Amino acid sequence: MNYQKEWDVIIVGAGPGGSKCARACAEKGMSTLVIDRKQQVGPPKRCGEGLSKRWVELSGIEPTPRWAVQYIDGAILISPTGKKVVVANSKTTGYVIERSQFEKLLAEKAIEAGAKYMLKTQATGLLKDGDTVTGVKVLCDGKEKEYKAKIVIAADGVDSLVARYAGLQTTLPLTECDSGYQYEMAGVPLLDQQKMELYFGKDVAPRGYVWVFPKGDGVANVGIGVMGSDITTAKYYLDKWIDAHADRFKNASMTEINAGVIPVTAPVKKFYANGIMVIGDAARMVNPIHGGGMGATMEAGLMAADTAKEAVDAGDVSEAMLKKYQDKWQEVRGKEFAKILQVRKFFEKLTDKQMEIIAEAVDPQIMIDLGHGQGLGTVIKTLVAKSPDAAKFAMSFLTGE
């Protein structure tokens, strides 16, 4: 296929916040190009495929069997003893979901809105006149091509390449990412089948958690995330996992295994430069807490095409007027993400006593808001009542010392 050489925007990955962005860039009348080094959408996942309802409704499609394969109402958090605590309101309702039909719709629905796609297609650098990037080059078909655009916005996930390209510092320490691993498995016995299934503890999952996502009919996600830095693997504290369960899962088999690497830290400083913005996990726009990102990219998608749109009108890509995207994000969702890091680095440093007492004491509602960065206050001053020896570091998290 040919592609013509020249585009308002282009896009560098088809991943939720890659093809979200796309089709608004279309929708606004802006030619879009969509490039992505697979040689199909979706695959191969890197999540447990969990996905609230706030971002189910703004990703603009409505749920079906194709790809939202199980309704969730609620969560089932259990402690390292065993003590389960059951969340559920509006902020726990949503799907677990088929990623790879998930991607792939969204990619449909920016084709059908104009946008076009070059797939197995890979960045290899960019054209720059000066200090601003101007375009793209890519290997595609084994031939070096290059693609001018007014702006270039990069979706190509936490190991960017794009935005190194571009001089942005994206370096992601081994400590502030988690690693992930999973199997979905097919005859596994659920504690609910509208519910996930979170299993916390030092010895399970060091920083991190074990999942089952129900996905229907006896079929779940089975995935674990942990300290990137940890010596020992996710694989093996997952199947170390499975097997202390083993009657549960001896009926059990898996049909798929993912992996991937989780950033759990702030975003990067800078989303931008001279005629390039950085959205998604390229840009560490993940909750530090749950590890979750498909939304927040399909978000920050959505505000890069405002700025795109506002900066190819005015016939201005320059930082000073591509910041306002990072200005809107910071605005909209920079703050909550500053206060889940909080959460995070609170949590990580708890045994799994004080873990037990917050679990007996708190109100399961907090832990709810916990994931959106709200609550610590409470959940400080309940384990210091009855945890005096986890004052002073507690404490310093309400002082910020």
Second form
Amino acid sequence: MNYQKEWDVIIVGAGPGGSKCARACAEKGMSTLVIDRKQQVGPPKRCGEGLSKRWVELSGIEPTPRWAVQYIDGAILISPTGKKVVVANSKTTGYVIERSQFEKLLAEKAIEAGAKYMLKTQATGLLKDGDTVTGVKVLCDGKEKEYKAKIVIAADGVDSLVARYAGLQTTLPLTECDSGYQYEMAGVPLLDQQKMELYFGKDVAPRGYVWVFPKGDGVANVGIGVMGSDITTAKYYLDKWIDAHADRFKNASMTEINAGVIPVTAPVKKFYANGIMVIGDAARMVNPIHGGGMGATMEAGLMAADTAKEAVDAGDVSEAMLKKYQDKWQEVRGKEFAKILQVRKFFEKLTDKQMEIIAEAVDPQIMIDLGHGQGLGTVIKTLVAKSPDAAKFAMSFLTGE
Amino acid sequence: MAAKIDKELCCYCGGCASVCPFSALELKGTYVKCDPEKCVDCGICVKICPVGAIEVKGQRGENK
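Okay, that one was the form predicted alone. Can I see the form predicted in complex with its partner chain too?
Now the complete complex, all chains and molecules, led by this one.
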């Protein structure tokens, strides 16, 4: 298929952010091209596939059994000694999804709206006029081609090079990301069909956690995230954990192996330059405490589409114009993520013993608030009240020393 | 210089490319490429790799 060489918007990456953005751009009447290096929209997933209700709603797609495979009403947090804390309220509902189908559906909606897709097409560089991005260089079917665009949107995931081609600093520091590994398995007995299980502890997963996310009929994503700077691999910790639960997994086996790196940090400093905007994992727009990024990237995709429309209409793709996108994102999501990052930094300093005290004494509702960047004060107070030796630790955290 | 990527172990997640300060690593459609012109053997990618598929100067991540 030979598509036109000039577009209003070219989006690199056909993930949830790219396709959500593409649909919005096309609906606004802009000619929109999406390119992806893979030969299929969707797999392989780098994802635990949990999506909360508010993001399911934002996706604009009805949660049908094709993709929203398991309704979730809460989570069970398991402390290092095995204490279970059940958290469930209106904020913890959602679905575990079949992400490959979800991504395909988002692409189908974008195509219905008028966007075009090119697969097996790798962005190899950017076209520039001075310091303004004016399009993308691609390798498609082994041939080098160039496509011009008024606006380029980098939605090319955690390993984004497109943002780097534009001169933006996106290198992920090792201490600011988790190394992730996962098996999708069948035959997994669950504590509760409708709850996600999260296992904590320094020996279980340094800084991270092991998750078991049910997908219905005994199928589950069993995965792990561990601190990126640990020389021992995520695979090591996950295999160790599964072996330690041999009885539970005796009738289970894998149907997929997934790996990936999860940014658990603040977004990149600047996610725009003349003629280009960056969305999603490529800009590190990930919830730093649970590592979820599908919702944030779809939301950013919509914001980027708004700004793209304004820029294209005004014939102004300068940084001054595109900065509006980042300002909007900071206002809507950035402040919340900054608070959540504080929560992550607090929790990663806790000893297993302190974690037990929290699991024992803190109201489970507060645990849910933590995921939204609230309630840290209550947790610190509880910890200090129960454990005098935590006072010094809490003080050093609060004063940043 | 170049990071050695074990194709048998690699899961093509691109984690190494995310952390490489020199943009030496790139996830292509179905493989990971290390550009020997850019790689300085710093070994950062060795630590992030979830499956221990990368070797730099004899160092590799440890699997069970």
